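Only one chain is shown below, in structure tokens, and it's the form predicted on its own.
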Amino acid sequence: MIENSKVNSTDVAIIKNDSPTKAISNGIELLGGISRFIGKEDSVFIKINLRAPSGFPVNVSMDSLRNLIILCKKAGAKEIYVGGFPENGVKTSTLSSILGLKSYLENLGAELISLDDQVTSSFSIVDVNGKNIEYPTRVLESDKLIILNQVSVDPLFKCTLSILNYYSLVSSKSQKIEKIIRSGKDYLLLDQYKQDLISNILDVFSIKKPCLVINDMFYFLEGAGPFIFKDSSIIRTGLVVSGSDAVAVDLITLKLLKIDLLSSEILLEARNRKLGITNVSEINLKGESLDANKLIVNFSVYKLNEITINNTYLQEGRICSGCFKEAYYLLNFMKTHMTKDLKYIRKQSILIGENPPEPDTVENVIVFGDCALKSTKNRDFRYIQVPKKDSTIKTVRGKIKKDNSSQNKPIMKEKVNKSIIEIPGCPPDMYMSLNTLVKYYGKTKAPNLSFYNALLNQFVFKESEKSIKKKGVNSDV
């Protein structure tokens, strides 16, 4: 790991204040001041959250970012770059346009770096544990790296740790987990997806150590999160945790949220790799009392069937963390943005995971993910019995008696059920899932879904330069 800090790595500051900017400033002062981290003529890269065009607190707090940039400039930083890879293929330029990032940073004397722009960004191949990782050259060559992390709930890791923030320094392509079946090992039972994900996250983290890590939890998005779903809510904690050891800062953050180290698979593996301090007794806490500031928050549900959606029935088999996460996002999207649609869609079933139970209906059956597709290939719901046209068993001479045994009986035939929506992937991509659902239901049955999907395609993914109205979706839906 490349070191770039001269401050005591055992120091972690817990600050509580009525102002988020003061909380960050006071924390840095307790750690020895900004000059302990940033030197004159330093080139500084600030890694921030760039998750979706949902605004704060999904993304970074602009007040916190502004304050940090001002402090770096006071310390004499020559260049200040800000950036990271947005999630799910969203373009940095799109987010910048929506949030006004580029001009905002330029006015502060900093520069937004579009790591996803192949023309302006270059990458270095770094070998970590036999893996060739494409790492941004701009970050690698910067004198100092700062992680400014907005903390919120996370469906896989309880909360968005700074180490998770760091992971989006590499592209979504580099983050993709390939399904590799190990001989003699049960992929789903061991949740190999999550193990491989944690391994990748820590491989990337090991490349260059940040000089300063700030977990900004002044405002905390709890509940469904992390994209401000229907069951999400914001609480004001007034807390900021900072230090130079990301693992130690994340550990104290978890402790404030009453999460034990043994419940954090990612920090346990970081301990195994000796990537940072994972023993609270070895951490020199400064500022507020840890025990006096522990929080009670609502985390994301850990069972998909706890997400209740109108007219929707979930059948879940064995599932890996990858499909759980993407299904979690999809289900919460439905609950948040398809309330009106589900009045038109009287009933739908969603089958997820390996060998899920039979659906409650043969209509509108959503089969989500490769495991569900493969294990339900020959299931009964894939075929339906329908009467042949103009074909009945007639009584002798066409005379029909009133008793049941003599009534006309239809001749049935078996047909392929066409009311099935297949969403492949391991795991499926949520936005591909939305496109598939729109194609199946259409804008008549799913006006809200069609509208939001058109917004995502036009403004997030730039699918088309046509206006929303030209797509046949009314903006007043």
The other form holds:
Amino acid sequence: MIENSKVNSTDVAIIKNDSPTKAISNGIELLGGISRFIGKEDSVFIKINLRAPSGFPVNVSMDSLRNLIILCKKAGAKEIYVGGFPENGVKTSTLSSILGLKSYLENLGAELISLDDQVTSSFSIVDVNGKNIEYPTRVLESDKLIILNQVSVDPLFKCTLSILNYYSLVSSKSQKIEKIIRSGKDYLLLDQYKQDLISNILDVFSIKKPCLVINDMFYFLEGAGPFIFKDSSIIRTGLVVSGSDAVAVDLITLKLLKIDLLSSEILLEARNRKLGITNVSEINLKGESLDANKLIVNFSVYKLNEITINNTYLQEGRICSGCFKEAYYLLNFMKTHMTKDLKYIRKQSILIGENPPEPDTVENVIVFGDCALKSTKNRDFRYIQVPKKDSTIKTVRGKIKKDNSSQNKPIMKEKVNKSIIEIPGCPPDMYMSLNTLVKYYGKTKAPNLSFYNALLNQFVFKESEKSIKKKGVNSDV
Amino acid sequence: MFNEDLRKNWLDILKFNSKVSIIENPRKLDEKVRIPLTPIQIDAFLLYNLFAVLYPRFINQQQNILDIIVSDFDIDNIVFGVYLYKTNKPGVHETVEILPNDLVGIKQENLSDIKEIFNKFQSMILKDHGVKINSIRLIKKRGLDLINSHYGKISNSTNSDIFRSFLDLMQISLNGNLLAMYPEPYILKFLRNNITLLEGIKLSSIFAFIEDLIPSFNVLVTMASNQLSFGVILKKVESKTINSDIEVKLLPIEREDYDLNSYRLLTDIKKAQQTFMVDNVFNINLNGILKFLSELFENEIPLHKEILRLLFQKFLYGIRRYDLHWSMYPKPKVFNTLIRFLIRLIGIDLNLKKLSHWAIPDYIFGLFDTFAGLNARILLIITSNKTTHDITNQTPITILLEIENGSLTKVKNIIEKEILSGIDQKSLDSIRFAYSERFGFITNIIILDKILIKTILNTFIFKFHKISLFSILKVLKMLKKPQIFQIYPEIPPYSHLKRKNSFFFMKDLLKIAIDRHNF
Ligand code: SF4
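Next up, the form predicted together with its partner chain, please; the one we just looked at was the form predicted on its own.
Now the full complex is given, and it begins with the chain already shown.
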């Protein structure tokens, strides 16, 4: 692991202040001042949350970022780069133009780095535990790496820790977890997806140690997150945790949220790998008292059926964290942006995971994820019984004769149920899921989703839209 | 201590009110008084009824009120005057009794505990006069001086000037705690907390701004319920030679002259239009409005986003209930079945009776929260007759809106011109950066020209009866013109509007805004 800090890594500062920027400055001051982290002529890379084209707190607080850049400049930094991979393959340039980021950072004397731009960004292959990881050369070559992390609730890890933020230094493609079934091991039961994800996150994290880690929880997004949903809400805690050991900073952040090390799989694995300090007694706490500042917050729900959505019935089989996370986003999206559509749709069932129970109705069945698709191939809901149409001559003859047999029970025949929306993927991708739903429901049944999808088309679906047009699929199904 | 006009008018009101209970048909008295603090002449019996209905609903439901005038200075007993109103009907002031100033001594430091002051006066007056007071109004002498000086303006100013002065009076009194009541009515708390959201913005300036934007009009707003029916004639007169002015008249709507239907709406509003010689008549169910306002005032400020969502829903529901909660004359074209049928032929459903009140707020709030964020700072620049992007050669109104957790927490008027000195003012980047350096990160800048606000007000309020596809399209097209409207950085919904054909954009919007079928 590449080290890059002069500061005693056992120091962690907890600051509480009325001003978010002062909370950050005071924290750094307490740790010995910015010059302990940044030297003259250093090139600095600041890794921020740059998740999606959305407002605060999906992305980092720009006021906190500005403050940090100014401090780095004061310390004599020669170059300051800012960046990170946005989620779901959204381009940094798109995100920058929606947020007006590039010019804002330039005015501050920093540069927004589009890690996803093949022309300007290069990658080095780093070997970690036999895995070849594509790591941005710019970050590798920067003298100092800082993580400025906005803390919000997270469906998989309870809250967005700095180590998770670090993971988006590699592309969405590299972040994708391939389903590798180990012999004799139950992928779903062991939640192998999450284990592999944690392993990958820590592999990437182990490449280069940040010199300074700031968990900005001055404003904390609780309820549903880390994107903004209907059940999301911001609380003003006034707290910022900083230090040079990311694991220690994350541990203290979790402690403030009343989460124990033993409940955090990622920190437990970090402990196994000795990637940082995981023993609170070894941490030199500075600033506010940990015990006096513990917070009571609403975390994300742990069960998908706790997300109550109008007219939607969830049938859950055995699932892993991959489908849990994506379904969590999809369900929250529906709850936030599809009020009207859900009323028009009247009833929809979502089948998710391996061997989900049968849906209540055969109408609008969303089969979500490869496990659900595979395990429901021959299920009853895939076929429907429809009355067999008699030939017109037979019907007319029956009527003329007032044949009683025409009033008999109609003969039924089996047909393939076409009211099924298959969303493949392991796990499925959120934006593609929405696109599939729009194609199925159409504008008339889902006007809200159609409009939203048109907005997404501007920055996500440009390519896929072309192929839809080519195939001549009519969205007004 | 009191302005002579104010005193005389108030005593006239009391005198009239005291006659009402002993006269068989007080309506026939045909006396005129002025609405306190305004120049508006009103039928005294209508004012009586307004007090009888509105005071208990919004201020206090119980009888007997005590007014206490106190000094602003720290003296032994700061009480300057004590006035007891024994009320037979809550809110209807009939008699006034001056009580001695030393009935209960108050010091400046006692003012922080108004409940204690109330308790002392209540027990003392009960003991001495056998009357149980149920509310007190505490007015600082400075507040009274302001009222007096406001009154001084009434005889020689235009109505608009007087409204502005009234708004100033209200803002100063609430900001400076010159008026306090116990028990504190929701409306007072609501107004005071709303005013504290405004930083450097005078209510009178907002009034002047809106007055300047709205066209000439001559409308009658009728409001009726079982207990109270009245009309307000609002008229804006514009002329090239003199400044515009707004005329306000309040008049009783005699129930013998106008029938009310089961929804408490006038059945013949055309007759009202002709009788009062106005261009438009808005006919509103008073109970609905009063219920909406009562619920509104009960909320904490800043309004929580969920409450705002709910209030927005109720407001849209009110609009949807045409013919039930409100109606207007001339009847809006969009409510004409034939016209709607013809529009339907081109695939557009513009039926406001099917406005999706239950879904629109969710969708708008969802989009706003997603793209602007739960915490945001939005800089609003209002220009007039802007022909270029350059905002230097005019003096635009610049307002900063601060949003926290989806609620508006501050509205600030920015007057410092030096913020923009030395920067490239044609570049929205530079403008945003300059303001961000001063006030914190500006999420978005919205630049809009007054002409757009004017058009929106005309389309959706003053010429609502003429609203059509074309007038909505006109607004959408204006939004696309950079000299009229700009958002920087552009948020996806706005980029979508700019890219898409206005007609098809409107079609998509109406799909969101109008129900496909009734549920
Ligand atoms: S399809 Fe979903 S539940 Fe199945 S393994 Fe993949 S991510 Fe897990």
